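We begin with a single chain expressed as structure tokens, specifically the form predicted alone.
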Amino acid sequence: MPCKRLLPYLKVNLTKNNIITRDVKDFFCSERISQNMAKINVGIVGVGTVGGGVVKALDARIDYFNNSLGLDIRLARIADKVTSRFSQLPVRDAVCTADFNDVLNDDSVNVVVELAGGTGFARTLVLESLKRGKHVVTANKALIAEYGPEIFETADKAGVSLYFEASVGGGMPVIKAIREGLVGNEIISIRTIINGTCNYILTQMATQGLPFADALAAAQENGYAEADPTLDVGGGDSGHKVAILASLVSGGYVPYGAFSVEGITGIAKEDIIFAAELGYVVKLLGVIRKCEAGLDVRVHPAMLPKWHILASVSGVFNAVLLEGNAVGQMLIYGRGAGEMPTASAVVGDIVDAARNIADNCPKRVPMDYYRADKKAALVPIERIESRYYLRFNVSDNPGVLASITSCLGAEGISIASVMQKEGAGEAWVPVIIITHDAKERGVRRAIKDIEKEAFVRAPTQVIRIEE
């Protein structure tokens, strides 16, 4: 229809439908607003620390989402077994219940936020929500790392999406950066300090001279460590997050448990001191690196030179150092856990879900490559090459150092420096060796041979050096 004839046509037909306008632009504007103001009813399951933060953050910003972004987001239902929590939160007119089925069975709820934790009940809730055509937002790293393929395949079949920004890095937008902001890059490597508990403990050991047990106690007293800190200090928490990041950058599936994970429980006060004397800082590091043989993925304590950008990440802070083929290096830094930082990421995902629902584009960023039949090829840790810090506790006798260096030399391991400390009256002394680049397999074989010797008084401490 020619442009000159369009305006009378619209005026007549809009009047017939009881829509009166003086300007044709009002029609298009009102139509756009009508589409964007689709009802987004949110149901939250679990309002503990993070869930409570999400309710607070939503309450603080919901008028902005409604009025400025044109998103009709409403907190419709909240479920938690501890019903006393509801009175402490700004729930507005949300229906509060102790039964998660009330959220699941409400057909008007189109976004379910899972913040219950664990991989039992949470898995059931997430899968059932997706099957019923509801979008899901979660902060559950263990769930994604261990059951990702099942969950994403279910979402794909149902035509909905699962959002999981808060599962890695708390308030740091790491997932969004990789999936969207850096989509024009091939991510070549990631090195990350991704567990605030371990970083706090190692920082206390370095700055206060505390042994591991005392630093852990301080973390628990300050609320930075759980009563049972095993998942954190054992490296499991970092392992879950690294599995998710590795899957994202590989475009495949990296199962949790398929790569080496070491924690910080074996790091002694002496190692922190010796590292400082040698110009290093000890951190629990997640490493993801693409190489010709496949994907190098691991979590372990590492020594970083004091000049390294990650060496300055202290206390409960986290950081992710990415390298893209186009953008080069990029650092994302911030609080990786806690009530409000994590809530920030969850609310960001709720808004993403709302935008996609309003624009009728539920699968804007698909995850259909995250499948059990598309596992990434991983490089076994025995095949990696690195520099090493080796601490031997040995008898203070002549010829000991020569025996150690002979075993290392037999495996082709070149020594960069040696430091021997006095035993302070003891019958044994620590001998510290820094190697040049060496194969992990060779280092392990050499240590196995050295530890057969009678002069060895304790297991050898091995810490990889990242530069």
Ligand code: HSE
Second form
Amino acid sequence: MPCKRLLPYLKVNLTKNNIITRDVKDFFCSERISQNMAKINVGIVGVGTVGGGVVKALDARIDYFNNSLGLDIRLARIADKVTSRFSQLPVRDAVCTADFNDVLNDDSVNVVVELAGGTGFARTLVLESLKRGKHVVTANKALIAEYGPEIFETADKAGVSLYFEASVGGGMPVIKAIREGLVGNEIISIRTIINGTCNYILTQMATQGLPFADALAAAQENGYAEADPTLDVGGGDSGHKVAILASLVSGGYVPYGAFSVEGITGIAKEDIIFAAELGYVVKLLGVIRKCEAGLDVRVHPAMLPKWHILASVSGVFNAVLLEGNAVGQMLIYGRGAGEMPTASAVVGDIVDAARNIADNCPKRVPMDYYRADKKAALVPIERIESRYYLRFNVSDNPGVLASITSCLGAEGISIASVMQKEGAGEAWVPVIIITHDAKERGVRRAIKDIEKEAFVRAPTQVIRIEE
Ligand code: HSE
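Compare with the form predicted alone: the form predicted together with this ligand:
Let's see the whole complex now, leading with the same chain.
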């Protein structure tokens, strides 16, 4: 849809409706104020942690939006089953209700903010809102990653937009950076620490010497991990975010489930200690890389050299390291979760929606590549090449090391360094091998062969190394 906004530096057909002014400022304001006093009536569904933050952030900034930015935004309706939440929030004159249908059925509400989460009710709400011609703002990464084509096709048909900045990286405006600020670039790669819970746990393991279970308990005590942390520690949350980023940078749909996702539950305290001795830190990393064979997309624990810029991203912080063909490397760092950081992104989207509605450019930034029939060609993880950290758990007997190195050699895997810790009376010892670049398929075959040997006492730990 063409943008109908009239800019003063474009040729304007003067008609009797034009305002004649001597003040140049009027040029910049009058068009927005006269033509664009489009009322933006926002309806929020879900005022838990993030939704509550959005109400607070809107309350703090809405006068600025309306008085200085020439917008006309009003929080019209709020729906939440837990009605006791309303009295805790600066709802102003918003109509508060337990029934989300009150938001859907209000024809004056033109922007629905979905903060209910999940992919059941939220999917219905988002699709129904779009079908009714309402723009939608959401923080729901699972919804976009799993139902993106259905949602964007519905938005397209209805001529409205879906805004989802908060779905990736909380307060960091990563999506806007990729779609707008960096549009002059081909994004060649992204490496990202995109789950604060996992990063907090791994940081605790490294700095406090805690085993995984204790670090997880500390994350839960501090409110950084859910009571059921499966989605975070299993890698699913990172996987959803990486699926969205991969779709954005590739211009093709990357469905969640189409690439390898590993979490951090298998990372032992010992691995963190050995990594540190070898000059590395362990992070849960999302990798998106364009290569000749296609798009390499994966989420897994990775060892990063201590000098690596992502190695210094600690605690609950997130970071996205992008590489564009024009701009080169760029790091976006910040809080990827939490009440106000996520609210920051949601409110940014509300204002974006308001501006686009006011300027009659509802589909200003198209999403036409998010289509089921336009899938990106992915490189299977078996075909990647990487350096590897391998921890074999073996009996401390003659010939064991020779046997391991012979299996690796047979697969063409070159060893960069070896470390064996003398056992303190244990029946088995860890043998740590760092490889040079090797093919994942060959590494898997070698490990399978090695694990056939009686001297192997526990499964081998494999951590890819990123540099
Ligand atoms: N649970 C996520 C995290 C935030 O720990 O980063 C929401 O995606």
